[in-house]
Structures are given as C-alpha cells and as structure tokens.
Amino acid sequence: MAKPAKSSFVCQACGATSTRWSGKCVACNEWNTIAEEANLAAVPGSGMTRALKGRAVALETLDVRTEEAPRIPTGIAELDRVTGGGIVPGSAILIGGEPGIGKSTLLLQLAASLANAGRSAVYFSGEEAAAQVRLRAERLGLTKSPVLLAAETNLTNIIATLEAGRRPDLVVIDSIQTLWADALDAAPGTVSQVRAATQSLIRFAKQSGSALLLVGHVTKDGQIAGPKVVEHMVDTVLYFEGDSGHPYRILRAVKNRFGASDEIGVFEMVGHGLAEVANPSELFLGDRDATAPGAAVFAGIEGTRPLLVEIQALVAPSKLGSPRRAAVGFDQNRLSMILAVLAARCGVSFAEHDVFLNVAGGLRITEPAADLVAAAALLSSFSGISLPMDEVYAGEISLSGAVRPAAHMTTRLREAQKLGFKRAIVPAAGELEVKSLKLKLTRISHLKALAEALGPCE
C-alpha cells in the first residue's frame, strides 16, 4: 500500500492542488503561484481529525418551524442596512477592501459601539501592535470603550483565549492572512494557513454563538486574497469600496445568508472616523454645472436603496490610430457595447474620438439600467448640447438599440421626485404608478429617439 505524500503543491491564487510543481497553474492559468506545502496533522479545534467510527446524526423534515435568526444591532445604521438588520450571533462575516480604505477604523468603531451597549467585544490585531490600535482609538475618541484587545497571530492561542473567558458577543480578526497554525508547515497567508484558520474560527463561532468578523486582504484585481473557499465558508461577504481621491466609502454586500445581497452602506471619512451618510443621493450629485455638456443623472438602485448619481462623459477628437476608451466606476465592456450600438443603430460613430466615462463620487455602478444614462451623457458630450439639470434617466439598452425597462422603476422615480427633479427619460415598456408621480415622463422605445434629440442621426 502506497504511503500518502508528505507534501502537496498548492496554487496560492485559486487553491488548486497537484502532486508536482509546475510553473503555470492549470486551474486558473496563473504563473509562479504554486508552492509546496506539507500535509501534516489537522489543526487542533478544526474538527478535521479522523474518527475510527462515525455516529448517526438526527434527520429532520422541511416542515419544522424555525424562528427568525436574532440580530445584534450594531448602533451604526448603515452597517445594519448592509447586514440585513444587524449581526446574527454565531455568524461569520468577511470584509475586504483596498489598504487604507478604512476597514480597521470601521471595525474598531463597531467593536466600541457594541461594547458601549453592554456587550462583549474582543479585537485581535495581527498587523498592528496593541499600542498602535490604542492610538487609532484615541484619534477616534474611543479610549473609554470597554473593548478587549490583543495583538496575536497564533491560531491556537486565539482559540484558547476565546474559550477560557466569558463568551464574547463579537470577535474581530484583523486580518485572517496574518494567522498561522502550529500544525501546518507553511507561511502565514498561504492557502493552507488561511483555510485552516478560517475553518477553526468559524467552528468556534458556530459552537459558542459568538459573531465572527474577519478582515481579508485583496489582490490587485480587487478580489479577496486566498482560496475562494473562504468566501463560501462564511455567511456574509462585504467589500469596502472607495476612491483615495474622495472621502466617501461604499460598504457593499456581495453575499448574505441573512439578508439581501448587493445592499450598500455609505460612509464619509472624517477626522473622527467614518461617519454615516443619511442621504447619499445628494452626496453623489454634488455641485453640478448646468452649462457643461456630457453630464446626466442616473436614477439607480442598490439593493433596496434608490440612489441618484451623476454620470460624466467626455468625447474628444483623437489623433491616435486606436482611440482611447476609459471608464471609472462603469463596466468597460458595457461602454464598448453602448458605443457599438450608437454607431450601428443610430449612425453616431465615435471611431475618431477618445471616450472617457466617469461615475461621480467614486461609486461603482454594475446594473444594466445605467445604459441609457451613459448613452445620454456620451451623446451630450459628442454634440455639445447640455442636458437639463432637472432630468433623470434609467433604462437598459439591447444590441438592437431597443430600450428595455428596469426593475423598481417607480421607486427610482420617487427618489428623483423627492430631490426636486421634474422630468425623466424612461423606457416605453414597463408598468409605472403614474398617479403617485408628478414627474414629466418621456417614454422612448429605441435609442434612436434620444440620438435624434441630441445629435445628428443618419
């Protein structure tokens, strides 16, 4: 009988394993990401030890009535919105974001808010010394909060500390890539270490009922570093987004087992930490210039929250053989599609022009309903005709040039009406509660109607 291999080769980008080393991973096609890792004993507390004989588990039917999961209010309204009403005890939350975006600041404010409300919060820092965390707490005015703090990266010590004292309501690990287990002969941050640490901590959270909040590093592509299985193991995945040139931060839920996904919370980085933004629509509209062409307002929706944001376009003659196409906060592929539809269906060609598209305020828009407003901004900049300041747009564009309806259109237009907008350009199809709206609606079925109003059309 062959003996099991003492080591395996694991891709540090996707977590795929192989029996031999190679320069390129066959699973994700990344180069120089495969590293040798030893196959040692299971990590204590991970539940991965092999039993000689299993035990039968109790089986249940689907008609058993289950109470709704209780929640712990965080005291931060925007965070409660993203998590679905608060943090569920025993749940595991993974939060990722660019370095310096404000992850540690938000988590320290969260821990202090729960501690001030009489709950137990433990903060383990693996990247900063305890003195550094205290300095941040002093800048945020949180030194009086009874948060329990430790600078520790050994997984066994962390588990032992949590099991020894009173069960904490919240456990913060900053960050999961810094932890290491004695039983694994691998460097901190490798796939095996991250997977083992995450599984051990989640197992503790499920057994004890403590809420677990993990901080994850991100790669250059903006994805959480480490094996993708970590995101499958946790209950909620949050991404902290923002532009270093803007003080605004977006906390976006991309996975949530206890609430709606794609919900967002809006924060502003100020001197005393992260402050909540009650009305983000006014924030993202900002100071607008009525005379400048190429600016249009999008009536969007993020999760359950209607959100108005300005889309800015610049179309300039190009002397390059291949004109530039750049988008910030907008999908580059959708921009290329809109330009192609305008050229093929409306006779407006941008082949000799550089095209730049920007979402004001550092917000990132992913929904297809922004197609119409992007086309309006592009046509406005191309023709030099300024769009009305009191007009909003929403609608999806198909490859045929048809304008398709977007979901929750009435909710979008009510938000626009509340902020003082008077007119809306919307798809001809789709139902609207016209009686509750005082906006002047212009319903179009094809993009050609918009092109004819803003520029030449063949």
Contents of the next structure:
Amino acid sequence: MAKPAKSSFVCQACGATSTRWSGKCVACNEWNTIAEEANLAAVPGSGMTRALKGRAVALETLDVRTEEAPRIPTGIAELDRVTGGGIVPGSAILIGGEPGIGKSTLLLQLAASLANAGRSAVYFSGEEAAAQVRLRAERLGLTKSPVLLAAETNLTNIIATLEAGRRPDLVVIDSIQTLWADALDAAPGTVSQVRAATQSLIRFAKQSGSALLLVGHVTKDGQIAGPKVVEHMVDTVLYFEGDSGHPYRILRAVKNRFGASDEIGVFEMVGHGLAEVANPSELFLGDRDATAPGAAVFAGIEGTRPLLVEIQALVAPSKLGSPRRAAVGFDQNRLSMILAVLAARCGVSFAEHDVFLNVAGGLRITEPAADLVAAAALLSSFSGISLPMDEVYAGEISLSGAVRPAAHMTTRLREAQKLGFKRAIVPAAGELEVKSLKLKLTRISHLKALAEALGPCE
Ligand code: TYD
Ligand code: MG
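Pass me the form predicted together with thymidine-5'-diphosphate (TYD) as well; I've looked at the form predicted on its own already.
The next block holds the full complex; its first chain is the one shown before.
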C-alpha cells in the first residue's frame, strides 16, 4: 500500500485537493488559491487511523435557558449599536476597510474608552511602530489612558504575552495580515499565515474570555483580503467605509452572531479622531439647493435606523455611441434596470444621454427601496423640473414598472416628518399607519404616474 503523502495542495477558495501545486485551481478556476498544507491525521472512519476510542459527549435539549451573552459597553454609542449592544467577551470581531479610512483610529479610541472605564485593553500594532501609535494617541488626546501597547508581529510572542499577563478584556490586532507564525513556511499575509494566526488568536479568546478585535485589509474590489474562512471563523464582521473626499465614515455590520447584521454606525473624522454622529439624516441632507433639478430625498432605513439622504442625478446629452452610466454610492446594475424600465414601460428613453447618479455625503445605498427616488431624480434632471424641497420618496420598482412597497414605511415617513418634510411619494400597496402621519401622501402603483408628472414634454 502506498504511504499517504505528508502534504497535499488545497485550494483556499473551494477546498479541492490535488497532489501538485498549480497556478489555477482546476475545480473552481480561481487563480493563486492553491496552498500546500500538511496532512492532518486522517479522518476517523477513513480506515487510515488506528481505531481510537472517542469519548461520548453529553447531549442537551434546546429548551435549556441560557443567560443572555454578557456585554462590555464600549462607551461609543455608535459602536454599541453596530455590535448589538456592546462587545461580547470571548468573541472575535473582524473589521475591514480601505487604507486610511480610520480603522486604527477607531480601535485606539475603543481601547482607550475601555481602559478608561477600568478594563484592560492591549493593542498590538503590526503596521506602525509604538512611537507612531503614541503620536496618534497624542492627537486623539488619549495619552493618559492606560492602554497597553506593543509593536509585534510574531504570533507566538503575542500569544505568550497575552498568556503571561493579566487576562485582558480587549485585544486589538492591527492587522491580521502582518502576523506570522514561525511554524509556517510562508510570508505574512498569505492565506495559510492569516488563517493560522486567526485560529490561534480565536482559540486564545475563547479560552480566556478576552474579546478579540482584528483589523483586516481589503482587496481592490473591497473584500477583506485573505481566505474567506477568516470571515467564517469570527463572530462578527464589520466594514468601515467612506469616501476619502468626505469626512463621514460608516461602520457597517455584515455578519453578527450576537446582533442584527444590517446596522450601521455613523462617524465623522475630525481633527481629533472619530466623532459620533447621532443624527445622520441632518448630515446627509446637507445644504440643499432648492432650484436645481435632479435632486430628490430618499426616506431610507439602515438596520433599525431611519436615514434620509439626498440622491442627485445628472442627465446630459451625449455624443458617445454608447452613453455613459455612472453611479456613486448606488448599485450600477440597479441604475441600468431603472433606466431600462423607464424606457420600456414609461416611454422615457435615455439612449442619447449620459447619466450620472450620486448619493450625497459619500453614503452607499444598497436598499431596493431607493429605486423610486432614483427614478424621480433622473426624470427631474431629464425634464429640468425641480422637485419640491419638502418631498421624500421610497419604493421599489419591479421590471414591469409597478411600484412595490418597501419595509418599515411608517418609520421612514415618521423620520421625514420629524425633519420637516411635508410630502411623500410612496407605493399604493402596503400597510401604512396613516393616522400618525401628517405628511401629504401621494400613493402610486406604477412608475408611469411619476413619469407623466415629471416626464420631459414631447
Ligand atoms: P487611520 O486610523 O490610520 O486609518 P487606517 O488604520 O484605516 O489605515 O486613519 C488615517 C487617516 O485619518 C489619516 O489620513 C488622517 C486621518 N485622521 C484625522 O483626520 N484625524 C485624526 O484625529 C486622526 C488620528 C487621523
Ligand atoms: Mg491602520
């Protein structure tokens, strides 16, 4: 019988195994995903192990009452909101974001906030020297807070340090891509290093009850770099997003085992760090120009929080064979779909026009309920008719041109009312607590109604 090989080559994207390395995985066609892995002791039942006797574990029922996970309030309300009420001890949080967006700043502020509240927080910086982190602390006015700091990238040293001292409540690793384990013969940032480092740190966190916060780099298409398995291993994945041209930063939960996964926290980068923004609607509406056509206000919702934001459109005659369609903060495919529906169902063709759509303040909208407001902004820019300043929109558009209801309509409209809006264009279908609303509602069932009111005169 042939001896089992010492190692095999495993695709980090799909898990396919092969006996040789190759640049491209034959199973999933991904490039550069094959990594050599030492063969673990063969799986029980495969016939390759000696029959080891397992230990029977106690089985439980589902109705055993468990305590609500205890939480450490962070002292930063926006962060508490995103994590679902504070950080859970023993949990692991991965926070991703583009370089320079403010990850290190946020985590230093978090560590300081916990340390000031009498908890122990340890900050391992793999990217910056201790002096650089201290400089940032100076800028943030946090030099007096008892955060423990080390510039270290060796995983074994980090684990040893953590095990030696008092059990920390919070461990920050900035960033996971800089760590390396001596045992592995691969460069820092490679799939196997990132995975091994994450695994060891999570094991430490689970055993000690320390909360773990990992910074993750993102690739050029916005994903957290390294193996997808890291996102599966941690309890919570947060993305820190924003536009470098704007001071606003959005912390978005995309996975959360201990809370809602669609919450956002809003921050503003100021001279002394990240400031919380408690009422983001006021901020994203900004200074509005009453006379300019092409702007419309969306009554949106992010997680549990209603959020009003201005959408701007520009429709300009094009000399190009295939006119430009560009969207900032809005899904490009949804823009194409709305343009197609306007052309096919409402007779408004943009075939000879360049179309630009922008979400004010650097926010990114992912809700389908923003279809109607985008259509309104496009039609307004096309026809040159400005929309009333005190009007909001919400509703999804289907391919037939029907306007479909969006979730939490009443909450959206209540927020609009609170901010002084007087009118709303909403879908005809769907429940609405009309009694509690003083807004003048126009309920439409088809996009045609909007196109007729705003459509360019033929
Ligand atoms: P940083 O936290 O280093 O980003 P990351 O760790 O995500 O790469 O933030 C860097 C940017 O933030 C930098 O361009 C300067 C800016 N900044 C401020 O505007 N005010 C501040 O108080 C701080 C600390 C940084
Ligand atoms: Mg950083």
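For the two forms, the rigid core is made up of the largest set of C-alpha atoms that agree within 1.5 Å on superposition. Residue numbers count along the first chain shown, from 1. Because the structure is a prediction, the values reported are computed rather than measured.
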Worksheet item: If we fit on the core, is the Cα of L441 displaced 2 Å or more between the two forms?
Response: no
Worksheet item: What is the magnitude, in angstrom, of the C-alpha shift at A16 between the two forms when the rigid core serves as the superposition reference?
Response: 6.4
